[in-house]
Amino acid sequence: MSMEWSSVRWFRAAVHVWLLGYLTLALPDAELLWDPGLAPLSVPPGIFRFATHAFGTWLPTNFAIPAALLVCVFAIWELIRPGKWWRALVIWTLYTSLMNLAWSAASGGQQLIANMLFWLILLPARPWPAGSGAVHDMKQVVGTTAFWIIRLQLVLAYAVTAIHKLSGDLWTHGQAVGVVVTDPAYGPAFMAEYPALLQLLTYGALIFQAGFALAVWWRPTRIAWMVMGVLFHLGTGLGMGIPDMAFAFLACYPIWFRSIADGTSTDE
């Protein structure tokens, strides 16, 4: 397995742009998001907490705003001169704590980004210089492994979501989108007048998420599925009021972009 350096550059940039956008929009609501009166996040006990990507919440609430500003500065720094593992470590550590301080407002998209930020600690930003030896070989193994874990993380996120939906009745019976649009918290309610369309959208979303894990491996289907993904996430992000989650998933799409750009990709 090889690295796709074009996709790495686009992916790193997209994730840090998302991070800047999310924190910039979150700062005006800092007192609500990082409220010291909010119940703490529940984490696994003892050593098991370190098996998660979050490690609980350790950042004091009065340091939340400075921490968010520092993450923004480091994210800009990464956009200009990417690739320092220690900056990536600081970004991931502070971001995950901020996310868990505001756990009641967190989404699957924020958790996806937290996962991606962890693997960016190990993912190089540019090709390794020519060389040989155990250290050089180990760097290549670690970097390539991180690259493929990131790719597979996006695939698994869709696969797990699809499996969860298939375990219930609303999605398999084509009723899920209809339930959402009639919920006053989401809408739009006028779509309830078009039951056939709602059923089509329900099955379409299910096919998209269930098929992504297979479609992404071949260039023609990958392009089609990512186009569907853009439409799906923009629709849910704007229609359901969860743009952070929508753009978090779209920010991860560039990890596959090199294969879309041309037919000479080494992963074909």
Given for the second form:
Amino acid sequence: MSMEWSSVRWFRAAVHVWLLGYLTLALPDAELLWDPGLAPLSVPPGIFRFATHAFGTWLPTNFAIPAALLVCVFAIWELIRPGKWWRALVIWTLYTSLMNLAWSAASGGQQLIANMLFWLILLPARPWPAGSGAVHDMKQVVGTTAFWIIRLQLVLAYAVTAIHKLSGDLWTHGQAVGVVVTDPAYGPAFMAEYPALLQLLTYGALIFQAGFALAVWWRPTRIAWMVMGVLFHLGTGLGMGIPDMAFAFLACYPIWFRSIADGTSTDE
Amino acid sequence: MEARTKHRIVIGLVVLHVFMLAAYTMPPTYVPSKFHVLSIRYVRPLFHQQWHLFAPDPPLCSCVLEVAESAGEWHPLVNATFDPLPRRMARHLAEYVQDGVAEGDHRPMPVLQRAIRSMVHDFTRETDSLQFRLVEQCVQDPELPKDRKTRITLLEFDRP
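Got the form predicted on its own; any chance of the form predicted in complex with the partner chain too?
Full assembly next; the chain just shown is listed first.
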């Protein structure tokens, strides 16, 4: 299974830029977002809660703002010198804990990035140096596994949301986008004046999401679907007021970029 | 280790992980309950995710929480000028309250009452005499989604 190193570079950079954007959006509302009185913490059982719910276990909640600033510093550091697993571990732990502290403001996009950040701990930033031995082999297996899980995570998100939508009535009858845009919480309401467009957008969203899992494997369809994806996510992100969700998906697109015969693709 | 062996291990791990994610995130009716339970144990601690925004259908009734000081004007818990994240918090609170109202419960759970009052703290110190209500705008016919019927439910809150 091949590793596309230029994809890895672009993907890492995009995820960390998203992280900086999200925290820039969150920090001005820090007192509201990370106030446990507003969204009481529910800490799940199990050993992993110390990583995913640091604020409900070992970190005081008044450390939320310094934690967010630390994530910003580490994200910038990762942009400049990528690839330290311990830095990725700190970023994932603090980001996931901040997200879970502000669970009532969470979205699928935030969860998507939390998952991607986990696998970035195991994904190297550059090709492995030549070598052999059990440790070398294990690093290759772990890194390649992380790479393919990241790729398929994006595919799975689209496929599953399409399956959920196909099991409803409004999507299959072309009415769903009309209902969403006339909901004052989302909008934009002016689109309700164009019923044919609403129907087109409903079926278009379904085709885009259901087709992504297939389209992504061939270059011409991949490019077409990613162009559609950019339009779809910019539309929903800016028009419906869910920017973190929209840009989270777009930040993951580079993992499917292919290296252009630049020698960075390795078959392992 | 041979390259082929490494390939097989990678494929095995990736397939297992994606299979678990699919069993966790797909509509429960499509997944045998045995696999779903197994996937919850594997996915929830580290890889929790949900992919059903606006699915299977977008909500037909929008909802917003409104607040008023005694005999004062009603206004939304957060207004449109707020950033997206606080607006989403207020929307999620309204959805929880809406679930209760749908079951005939007009008094939100104490934890929700605390959360709603905390949001109000952002723009007023006065919380004793506040009144809260849920305003829903419901689609009557999905073919005519902008023709929504407004439904207002006055909420009962405990004394702070």
